[in-house]
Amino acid sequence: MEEMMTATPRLTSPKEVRALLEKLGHRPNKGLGQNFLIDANILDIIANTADLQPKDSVLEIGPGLGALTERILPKAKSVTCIEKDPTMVEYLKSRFTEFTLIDSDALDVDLDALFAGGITKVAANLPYSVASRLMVDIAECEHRPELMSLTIQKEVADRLCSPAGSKHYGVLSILTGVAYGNTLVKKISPTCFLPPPKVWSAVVRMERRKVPIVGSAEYPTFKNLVKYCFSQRRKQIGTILKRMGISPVDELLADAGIEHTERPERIEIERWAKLARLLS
């Protein structure tokens, strides 16, 4: 009996995860998006999608109990985890040794400094409440990682990976698409989590472009332009620009290859970039 109590819990066993959480006196925090991924196949897909090599230094955001951590540790040169929940922090310290643990909210961490320090990839089951912001923040880093394998809400994955003209295409697609090619890899049923969330999830792959579509000098203009125009996405682009006080609208649009009557969701990133360069 004592041996069973001291054995390392299997983090893909619902029974053992429930027992572990009870032992820790912990109830999953909805505010932190604590839905623990317990499906071994999905965890393997996340790790494999990250294409980890012995030379890679990996960042994991929100490791929770460490179900993904234990899969990426043997594959990478080093692993750095960012965890906000103090109970999870103490458990991770007791379970793993060969890793770096940052006890903080990921939104408060200087991510660009971590990437500048050598982290090349991100593999994570992102907290759903801040996933969109984190993906944009990382895409905007100067030393952005070369590849990310992420679990996010399916609805957010649809927005992330949508091409121009799709109903899901918008600010998230564009701001991340400047620096990354985004692909939906696998849909995930709520039953793969404990406790199960009310929504479907998805694994996405974000692969860094060799050259960003928008240069750093034009990016602030580009970002402001896109965000403003998508706040009025049902209006024609020519009308929106006139409301912004931009002139001569039709000449600028023609130079960018955009029709006056097009709506924001029809305009590809490359044409947004060209328009931003003209406005800069």
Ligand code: SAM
Contents of the next structure:
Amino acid sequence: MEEMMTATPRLTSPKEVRALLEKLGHRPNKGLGQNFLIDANILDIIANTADLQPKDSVLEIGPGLGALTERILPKAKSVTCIEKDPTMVEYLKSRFTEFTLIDSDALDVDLDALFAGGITKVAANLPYSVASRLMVDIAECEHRPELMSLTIQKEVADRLCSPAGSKHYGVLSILTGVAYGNTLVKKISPTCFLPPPKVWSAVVRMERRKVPIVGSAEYPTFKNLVKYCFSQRRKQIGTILKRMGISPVDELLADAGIEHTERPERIEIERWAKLARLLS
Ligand code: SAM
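Following the display of the form predicted on its own, present the structure of the form predicted in complex with S-adenosylmethionine.
To see the whole picture, the full complex is given below, headed by that same chain.
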């Protein structure tokens, strides 16, 4: 028993993770999305999807107890972690030495500065409540990373990876799809986590496009246009634009290759980009 408490706990053993949490006096915090991955196979899939090379500097958001961290540390040149929970921060400091730890809310960190400083990949089991916001924030960074391997809620993964015409296609697919090609790699059962979440999850791969579909000059118009139009996704695009006071709508839509009667969910990113370019 004494040996078990002094040896480094195995983070893929539910029994040892439970004992560790008890020793730390910590109850998983729902608000912080603390569902710890305990499945070695899934952790390997996340690490492998990031395709880590010895030259890579990697960012992990929300390392928790470090189950993914210990898999990416030996594969990368450097690992930077951002963790909000002070108990996790203290534990990570005691468990790992060769890494940089930022004890902060990831939403308060200047992520673009980290990427400008040389971080080129992200591997993470993201806190679900802020996952969509973080993915869009990263896609909007000037120095956005070349590859991301992320675990997110399955329902969010569907939205991220859906093409135009699908019922899941929307603002998230478009604002991330401008800069990344998104693919769903693996669905994950709640039983792979401790405690198990109520929903299924998925590993997604986001690979940076060589050239983003929308340039930075037109991006603000593009984003406002897409958000506004999807707030009325059942309406026809011609009707929405007329309501916005845009004129002449028919000519503009014809130039963008869009039918007056099309609904926002049928318009691919490239045609939204054309429309935004014409508007700006
Ligand atoms: N990576 C670990 C794993 O796979 O077992 C833990 C993942 S858990 C889903 C999410 C982690 O993100 C938790 O450790 C939580 O404390 C942390 N977290 C939640 N919100 C955060 C935020 N806004 N900024 C940074 N970390 C956050």
